[in-house]
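A single chain, nothing else alongside it, follows as structure tokens in the form predicted on its own.
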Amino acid sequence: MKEELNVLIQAQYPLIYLVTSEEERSEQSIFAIAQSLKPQRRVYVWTVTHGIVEYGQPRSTQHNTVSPEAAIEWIIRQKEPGIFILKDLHPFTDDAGTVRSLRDAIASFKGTYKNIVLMSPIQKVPVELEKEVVVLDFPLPSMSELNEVLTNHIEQSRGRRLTTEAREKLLRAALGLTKDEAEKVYRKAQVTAKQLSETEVDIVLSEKRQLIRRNGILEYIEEDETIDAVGGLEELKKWLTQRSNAFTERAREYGLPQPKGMLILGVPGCGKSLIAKTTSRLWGLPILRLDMGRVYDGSMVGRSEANLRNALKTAESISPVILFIDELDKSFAGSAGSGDSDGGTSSRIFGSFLTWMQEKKSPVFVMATANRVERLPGEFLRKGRFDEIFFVDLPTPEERRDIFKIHLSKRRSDISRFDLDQLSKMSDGFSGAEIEQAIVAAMYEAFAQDREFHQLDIIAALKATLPLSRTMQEQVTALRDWARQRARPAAASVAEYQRMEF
């Protein structure tokens, strides 16, 4: 990106929009570019609090340029080449006078070596400037830049030298943080442990989780369960196990492409979300949940798109990583006709996400779940978006037996008193979640009577439950009919999957 910014400045592009929250690092990069040009160019910075100040000079109001229009007029009058950074101009772009001043500046820059760089954490481009502006995302620090931060910290704190392996672990743990955030995290690790070594990686990761949670869109998921906690779904487990080393350098040397993602369709309560979370343990990768509901922000035009862009950029910066999107059908259900309801925001979000999925080069594995396939836009289901589409059906008798065994073993060390085959037969049509709740209900019943729960308690709870497969029979049948020809069964026995009826 820095190379592209350099090219745009040299090519006399008059208006560049730099989307970033790292003002200091961005300014340093622009100043370095200005110093490398022949002739060198002076760099000026405008803020609404200080007006225009030359970069590196003391901050004090100069030239009476606090207002955006006055600042732009001052820039137009300058005869010498220069780069003019306008910080956080986006709140003022609703004003016709500010937009007109920018267009006047663009027209006056022809044949000169002057550039305006709009710097903001939010992308908001007025319609009048769409044909004139080039938008760039300033990337988060690379490993080499974080290495400089770590080296400076060790030198300043007079810490002991790190081994190559320890240094690499600390740097990878900090990927996805800004330069300032990395500095603070390393200081915290130093204060907490009185030293900085590979054993402090957990401190860095813990703080990193807090920083990622702070924006409210991405969330670190910490799952203690392994994939063995999921009953059945042997074909899906096999597919995931085969790709457990897919992001290693050995896989690249073998010539394998990086997996893109998978979509898990199925009946609610049958383990779709659980298997997505436990894949993190299986693959040894962090998993981030993308909350699409929090992406949408109606407080400011363009804020929703910026939220999604920042979330995806953060996921890419800490890759390889699993990006988990639960209930994808609810997130994009209304994207096709969003023009009348939300001014087209949903459609733009949907389009941006599809484009990112198609073009992403970073090892971000998208793991999405959905319950209502008819709500999903067709573009999601075409080949190339996901590596595979799996369908998770209601559990077979063997899978129900495994599910009872898993949930009973979590709660009691000895389960020999339970007849798992009978319980499997009695729970025909039940999902995994409904089986678990039947066990919980049986335990509550026995607890209220101050005794241990038994087989008959679970049977009574099963008989008292009306499973979703019966209350929503038409919906489940339609989903099965769709998946039979279009998705891969997650269960081991395809014949059993095709034979199942209510």
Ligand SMILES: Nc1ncnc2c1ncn2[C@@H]1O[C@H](COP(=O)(O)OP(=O)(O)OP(=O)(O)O)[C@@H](O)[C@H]1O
Given for the second form:
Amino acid sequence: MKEELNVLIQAQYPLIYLVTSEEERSEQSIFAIAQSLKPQRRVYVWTVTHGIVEYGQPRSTQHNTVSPEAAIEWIIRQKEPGIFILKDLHPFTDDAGTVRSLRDAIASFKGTYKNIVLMSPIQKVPVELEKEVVVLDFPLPSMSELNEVLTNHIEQSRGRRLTTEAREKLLRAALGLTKDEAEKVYRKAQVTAKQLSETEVDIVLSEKRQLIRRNGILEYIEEDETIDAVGGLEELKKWLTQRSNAFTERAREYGLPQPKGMLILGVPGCGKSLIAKTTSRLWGLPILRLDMGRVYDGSMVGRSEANLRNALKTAESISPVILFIDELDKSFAGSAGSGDSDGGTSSRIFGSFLTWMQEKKSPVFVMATANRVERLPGEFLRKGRFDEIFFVDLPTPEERRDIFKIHLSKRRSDISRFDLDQLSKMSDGFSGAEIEQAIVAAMYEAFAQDREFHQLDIIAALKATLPLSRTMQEQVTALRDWARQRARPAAASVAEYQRMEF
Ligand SMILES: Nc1ncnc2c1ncn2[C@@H]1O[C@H](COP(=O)(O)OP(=O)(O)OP(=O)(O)O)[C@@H](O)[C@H]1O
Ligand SMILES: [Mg+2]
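Same protein, different condition: the form predicted on its own was shown, now please give the form predicted together with the ligand.
Every chain and every other molecule in the complex is listed next, the one we just looked at coming first.
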């Protein structure tokens, strides 16, 4: 990114929008760039509290530059080369005067060595400037920047020297945090443990989890189940198992591309979310859930975009990682076309997400699930967006047998007293979730009568249930017809699934 910023400044881009909440770090980078240029540029910083102040100089405000318009006019008048950082201008860009003076500034910069950098934690570009502005994200600290933080911390606290391994682990654990956050976390780990060492990695990690949780959009998922807790879906399991080591150095050396992501479509309650979550264990990668509902924030224009950016940036900084987006259809429903009632926010969000997916270089594997294809924007389904689109159908007879076995074994060690084949036969049209519910219902029944539960209790529970596949037969049939042509079946035998009728 710094490279990019450097290039933009040298290429005389008049207006650069830098999205960041780390003002100090960003200013330092800009200053470093300014000094490396020929001719060297001065750096000025404008805030609404102090007006324009030269970077690194004692705080003496340039005359009367507190109002945005006056500040921009002052910038226009400057003859010397310079980079002018305007911090948090976004609340003022609703004002016609401010926007106009920015446009005047841009026009006046032709042939000069002047650039304006708008620096703000949220992205809000006035329509009038959309064509002239370049938006850049300031990235979270890299390993080497964190290394500086850690070194400073150890020097200041007169701590013991770390081994190379311990240092690397502590740095890796802090990836995804801002510089300030990393400092805080190292300090806290030190206070707790007296001495910073390899064992404090866990403290750093758990602090990081909390910080990530606090932003409310990403969530670390801890899943105890392994992929063996999922019945059936053999094709899907095989695909995932084959890619267990896809994010290793070895795979890169072999020449394999990094997997981008997968979409799992299917009937409700058939294990989509479950298998997505167990992939974390299978691949040995952390899994973060992106809560799209929380990305949307109507409180301020640009807030939602900033939320999404920050979440994706955090995910990238702790990659390799699995980014789990459950119920993708609900997240992007508004952007599918007509239902645009939110002033275009959802289609903008959708657009930024697609662009990110397209361009991302970091190993973030997107795992998305959905069950309403008609609500899913068509762009998602286009070839090449995801590595594979799987369709999880209602379980086949063998799969139902498998699911009964898994859920009965989870609750009782001796399951030989159950006739799995009969249960499988009796549960035609049931989803995995409904099978599990039938077992639980049978257990409640028997428990209330103070006895062990049996085959017949389960059969009674099955008979008392009207599965979703019947109550929502039309939707399920429509989904199947759709998926049959476009997605890869997750179950073992294609022939089997195509024969299935209910
Ligand atoms: N194939 C399966 N094997 C074992 N258990 C299953 C299976 N399918 C569903 N279940 C049980 O049902 C529960 C709910 O399934 P899950 O949440 O994965 O369904 P889903 O496909 O994501 O449904 P939805 O579309 O409603 O989100 C699981 O936690 C699990 O206990
Ligand atoms: Mg689900």
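For clarity, every value in this text was computed on a predicted model and none was experimentally measured. Positions refer to the first chain, counted from 1. Throughout, rigid core stands for the largest set of C-alpha atoms superposing within 1.5 Å between the two forms.
Superposed on the rigid core, does the Cα of Lys114 end up 2 angstroms or more away between these two forms? Shift at Lys114: 2 Å or more after core fit.
Cα of Gly97 displaced 2 Å or more between these two forms, core superposed? Superposed on the core, Gly97 moves its C-alpha 2 Å or more between these two forms.
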